[in-house]
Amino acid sequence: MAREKIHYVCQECGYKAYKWMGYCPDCRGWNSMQEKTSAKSGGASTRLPGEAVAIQSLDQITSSGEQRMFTGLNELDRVLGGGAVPGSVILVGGDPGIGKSTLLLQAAVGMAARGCRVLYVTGEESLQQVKMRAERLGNTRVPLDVLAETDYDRIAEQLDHTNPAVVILDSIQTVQKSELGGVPGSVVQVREVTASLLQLAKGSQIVFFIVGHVTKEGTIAGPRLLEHMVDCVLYFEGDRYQSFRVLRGVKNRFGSTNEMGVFTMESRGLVEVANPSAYFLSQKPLDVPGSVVVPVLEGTRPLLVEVQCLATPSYSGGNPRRTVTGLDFNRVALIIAVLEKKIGLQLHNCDIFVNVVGGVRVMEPAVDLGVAISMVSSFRDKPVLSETLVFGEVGLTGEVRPVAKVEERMREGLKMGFMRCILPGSNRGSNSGSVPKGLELYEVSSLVQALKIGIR
């Protein structure tokens, strides 16, 4: 006869105990632990309900083929890898206020304008308020569901009663299983209404959307727990005072990691940017000393970038000031000793601001020699060569590396107008017979080389 046994959990990350303890020796978090009971039997093994699933081998499995459905935007097609594959469950997270409600809504109308059947499922607003923001954005005359609810129960139901191809939840912290007990965006909540969704998306082959929100740690809420559950995990990125998103894929089971979806906020909700580099170059001063475009790779899609860096002598004393905006600080700091090193820069008593003009996060080593580049042209006050493109990895000693896929960074740049490129010498092999025409090419092995070159 099975027995109940009474154990504790942890409402904040998850952590299980046998005693009621006041602090939670895992997450640090006061007051947290919570009492459960578990049916334990004495002895006897257990066994689910139904027939056992049958074993099958790989090759008599059988394929259906790749099948995306497509949202409607571009741009978040391509970061889904050409579309939402049915059965998945796709996270999408971000700051508050960012605008991940208006992309999913937009979304939502843009497949069910396409004929599919798709459930809008709301925690945290009215029905009328959502049809006050699709009448803002202008889509209302599509039929689109929409549910106001936060218990797990009766959306399963209402699912059940539907049949929907795409269910869209805003958001995955609102909704419950009373059973469990414990305050809706617990950790506990939270793990198995994931977990209950995961079992419908892929029993039923629905394309669950589901909206996450991010801590003041910069994470999803959850210590990272639902981006290991689901299949594909988004992030809606971008300054709120700003008009620029960008929506950036972290994980993706069916499709690349690195693509990236390019927005501008307006009153009309997000409209996508077909030419990022364009918008990212419209306010680039012209032969100003510090400034520097390198044409970067966000998975498929090459993109130019403008890298501005400020170096200026330091009279504050002490440790000097090192900000940097868009890039990785790591890595500034090694072309900062590289400088000093191998060219013989005094940086050490200046103060160096170093920053991704639009707020775009660069990861890539091919930004290393645009960015030395711009920190001597302003360490100098002289600008760069106009109408210059720069890329290339730096390394310890001062060499310069090669980078990958360089007749797309060519043709972007000669596309927006761009007549020079300084470049790695060691792409030489890679490019030969493929250099874009009208495009004047600078091949350099060391950083001296560039910067004699760069800047004149």
Given for the second form:
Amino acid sequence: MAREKIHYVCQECGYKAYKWMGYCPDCRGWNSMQEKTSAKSGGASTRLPGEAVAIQSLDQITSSGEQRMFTGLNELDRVLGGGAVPGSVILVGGDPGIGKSTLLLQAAVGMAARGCRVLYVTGEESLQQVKMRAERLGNTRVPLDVLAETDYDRIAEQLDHTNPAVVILDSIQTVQKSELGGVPGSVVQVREVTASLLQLAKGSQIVFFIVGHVTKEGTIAGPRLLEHMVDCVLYFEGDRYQSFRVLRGVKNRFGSTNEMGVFTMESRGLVEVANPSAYFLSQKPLDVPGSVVVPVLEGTRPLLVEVQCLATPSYSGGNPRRTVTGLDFNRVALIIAVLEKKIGLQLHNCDIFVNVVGGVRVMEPAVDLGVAISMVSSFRDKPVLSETLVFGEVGLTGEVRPVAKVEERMREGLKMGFMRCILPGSNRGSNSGSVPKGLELYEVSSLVQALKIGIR
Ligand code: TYD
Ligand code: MG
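Please give the other form, namely the form predicted together with thymidine-5'-diphosphate, since only the form predicted on its own has been shown so far.
Time for the whole complex; same chain goes first.
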């Protein structure tokens, strides 16, 4: 008989310890450790069914080729790296009410309409509610199987009967394995259900889309472990009070994680935004201080976003406010420091607010120069040169450093009617042959030079 071993698992973050503690050293939660027993030789097997135990040479392993399954939503396919890979488990996370169920129901309908057998398992809504949502989306005439069930074994049984190619599980926090005990959504339940789904997916080539709710802290509820287990993690984000939604890849074993899908939530479901640049710039004010347009690259696609900055005298005394939305706070702090030191701007007694319009998050350094110019523009209360694109990385000595994919950025700007472009000078050599015609280029090597040209 297998020996039983006692351990303690944190119900907040999944941290495992071999002695009881009142305090979790990982997530710092109090009273969250719970006793668990496990058979020493048992536990979930990490080996997948059908997987050989013997060592094989890489060149002798037969590849199944990459056959992607299209969801009918181009933006979703793009984030998945060109469609879903059979046998993969895809986790879709997001705040409650952001539109995860809507997105996956639309994808399910899209796949069913293409002749793919899809099973939509709902643990949160009744069959009637799913039907009402499908009616709202305007498509109920597709052969989509729907199951309202939360017991894992019964779901697995149905999979055996129906043999679907795609399963949508809404949500992972509602499904439970009765033999494990504990409430659905607890760390142990979520982890074990996901482990079983992974085995099932690899063995049967079913694609699983699973919905995971996001906690207050912004991670998918249950253990962080869940993100390590699945093949893809997508986050569906946006401001609930605005219609704009972004689907972002956080992890993808079969593609890039930089891709981003853009949607708007309308009264009849999610609508794909084919030209996000136009969408983001649609409300850009003309010639006002503090506003700059930056071409950023999200995955393979360039995107024009508006960066806004407001620098106002601070009356808080001591610590001025720094509020950054949509950008890396530390990079903005760095830019403020460079502007103080190299340009001599007195920003230490200003409250500074920086924002990327439309709820987009930009993490690439190419946005630096745009942030710097918008900040100086707001500080001096002078608008930026009109119809001008700005990009480049700013270094600690105030130099402007080259960035990648210059040509794509410029082409996107031209497409949207921009006339001028302030860019790193050192990019010239590598791109001189491919400069799109019609754009007036201002190549700069330092922040000082960029500010002289960029601010009127
Ligand atoms: P939902 O998909 O239920 O969110 P989640 O599964 O992430 O919790 O979407 C909920 C919101 O979306 C709801 O507040 C209403 C809105 N919505 C629309 O605006 N249009 C629609 O066609 C649908 C189906 C929902
Ligand atoms: Mg939902």
